[in-house]
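Just the one chain here, the form predicted alone, laid out as structure tokens.
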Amino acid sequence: MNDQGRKTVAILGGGPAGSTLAAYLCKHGLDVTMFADGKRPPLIVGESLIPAVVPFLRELGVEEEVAAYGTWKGGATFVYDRDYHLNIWFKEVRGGNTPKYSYNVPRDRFDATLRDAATRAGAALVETTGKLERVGDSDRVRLTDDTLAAARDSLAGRQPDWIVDAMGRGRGLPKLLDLPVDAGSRRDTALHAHLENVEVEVETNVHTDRLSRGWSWRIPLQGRVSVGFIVDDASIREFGATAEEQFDNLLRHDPKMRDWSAPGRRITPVMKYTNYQARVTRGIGTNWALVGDAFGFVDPVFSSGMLIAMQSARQLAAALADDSQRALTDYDAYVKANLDAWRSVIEHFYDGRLLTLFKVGQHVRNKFWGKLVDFHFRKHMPRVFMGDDVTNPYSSWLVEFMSTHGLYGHDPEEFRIL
């Protein structure tokens, strides 16, 4: 507690999860110190926001600022092969509780926007990396003496009541306490860079291209396109020894990519991420909690990471303000259920069932019985990918049911992601 009797919270990390958490905690009246040294990789995954993120931007008072530097996003384009593309338009989705649009954003500016929102809300920003140490063999952690000293203006030499790891996939606190991690079923590598002069089929859409090995994304940004490859670890080594060699060779390897990348020029370094599909099995402890990617990250394919981070931040802020074990336990269960729901949807992308289902839907929607199914389908299924309904039990069941029983004899192996 501080001198005024307010609960104190130290947040390690100033990315979207940490900044969003800080802003919501301040709204609940807690005393917040955020440690962020400002250092960051040149590029970070998470540039494409899904529509369910927009209400958070409004609550934080930053949508107008994000719209000024972001690229308006009206839907998603799935590229099966050279001859078949499928567009999903947010404006055509029936029902839902989210806007029918979103934004693609440069992460450096977006992260700064959220960090500024946190400080405007009242969070103290300490521009250093927060460090932790374990208290004996217990489940408690504490700030190191040098970290506590760096926050003398806000913490005044007192250890905070709560410490939150929002440092992303580095997962410093879980490693310190040797917490078990569920690594997920995929063993993929992500390569990510920005290019100029890359073609896109629809300027307002994020693009997902199915490749001969793995898949790629194309995210339109102002003056450039973010391009990423997701390829299994074993295959990636065939394309070179360095991340740059692997990215550049992959870009020239697949015929479908050559169609849109031929005039392209890479203008950034290549960032490489491995073993990212992981979830810590416990997100709360005696005096600590995890939020955002530090708790778990599923996969970049449906751009769910930012939404999960912001939803989790709001939920954790309410739990810490409530200060009950029940609220904290509910937070832990909520995040796990959210991650599991997205993981289930994403598994059907990789096993080919979702892409097959989308293609079947395009063929049958003009038949009489197909119109009846499509009317219901378009109310629930696309809302999942907008982030609106992924944890809704019925919508989750519908995705599972249709992916299993709605393929009408079509073999999903044709569209499996290898």
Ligand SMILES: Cc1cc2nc3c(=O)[nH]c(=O)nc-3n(C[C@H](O)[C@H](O)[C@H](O)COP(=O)(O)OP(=O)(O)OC[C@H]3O[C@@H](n4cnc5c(N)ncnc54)[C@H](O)[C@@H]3O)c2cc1C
The other form holds:
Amino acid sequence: MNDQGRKTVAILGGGPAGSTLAAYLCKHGLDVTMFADGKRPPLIVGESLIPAVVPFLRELGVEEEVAAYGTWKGGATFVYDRDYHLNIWFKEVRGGNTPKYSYNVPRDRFDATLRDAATRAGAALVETTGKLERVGDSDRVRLTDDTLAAARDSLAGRQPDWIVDAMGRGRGLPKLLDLPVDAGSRRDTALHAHLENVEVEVETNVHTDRLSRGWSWRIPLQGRVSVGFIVDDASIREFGATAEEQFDNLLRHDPKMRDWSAPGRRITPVMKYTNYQARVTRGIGTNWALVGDAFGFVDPVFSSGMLIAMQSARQLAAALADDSQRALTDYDAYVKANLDAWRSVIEHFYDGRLLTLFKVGQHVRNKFWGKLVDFHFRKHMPRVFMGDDVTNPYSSWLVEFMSTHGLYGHDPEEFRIL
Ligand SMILES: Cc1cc2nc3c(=O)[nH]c(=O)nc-3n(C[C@H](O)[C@H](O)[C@H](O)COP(=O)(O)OP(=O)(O)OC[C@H]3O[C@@H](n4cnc5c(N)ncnc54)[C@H](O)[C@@H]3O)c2cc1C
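Please give the corresponding structure for the form predicted together with the named molecule, as opposed to the form predicted alone shown earlier.
Full assembly next; the chain just shown is listed first.
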């Protein structure tokens, strides 16, 4: 507690999850100190936001600012091959409360916007690396003496009531307490860079291209396009020794890339990410909690990471304000259910069932019975990808049911992602 009897929370990490949590905690009247190490690589993944993020931007009062440096996003384009592209337009999706658009953003500016929102809400920002230590061999953690000293203005030498790991995939706290981690099924490498003069089919859409091995994204940003390659760890070495060689060779030599009329010119270094699929088995402890990627990250394919980070932050703020065991347990269960729901949809992207289903849907749409199915399908399926409904039992069931029974004899192997 602070001198005014308010509960104190220290957040380690000033990314989207940490800043969003800080802002919501302040709204609940808690006393918040956020440690942000300011270590930012030249560019960061997480540039494509899905529509369910927009209500968070509004609640935090930053949508206008984000719109000024972001690019407006109206849908998604799936590129199967040169001859077949599928567009999903958010505005055509029926029902739901989510806005029918979103934004693509440069991460450095987006993170700064959210951090400013947190400090405007009243959080104290300490621009240093926050360090933790375990209390004996218990389940408790505390700030190290030098970390506590760095926050003397806000914490006044007293350990906070709660400590939250918002450090991203570094997962400092789970490592410290040796918490088990459930790794996902894929072992992929992601290579990420910004390019100029890249062709996109639809200016407003995020593009997902199926490659000979793996897949790639194209995210239109102002004056450039973010390009990422996702290729399994074993195959990536065939493309070169360094991240730059691998990226440039994939761009030049993957047969699917030759379908791009303008392959583009790389204007940034290449960032490499590996082993990113993971979910910690427990997100709440005696005096600590995990939020955002520190709790879990599923996969980049449907751009769900930022939404999950912000949803978990809002939910955790409410749970810490409530401070009942029930609210904390509910938070833990909510995040796990959210991550699991995304994981099962995403598995059907990799096993080829979703892409097959979309293609079959295009063909049956004009038949009488196809129209009936299509009505339901178009209401629920894209809502899942907008982030609106992924944990809605009916929508999840429909995705599962259609991916299993709605392929009308088509073999999903054709569109499996290798
Ligand atoms: C290949 C790939 C592509 C992706 N693409 C998308 C996408 O298009 N759309 C999307 O929504 N999501 C995407 N994501 C996911 C998205 O990047 C994350 O879900 C999101 O960044 C999570 O935010 P976070 O705040 O939890 O973690 P982070 O963004 O990692 O932020 C953590 C912050 O904490 C700081 N920090 C770390 N340790 C400390 C410490 N000890 N003290 C102080 N500060 C510390 C770090 O410097 C960083 O600023 C992608 C992920 C990957 C791997």
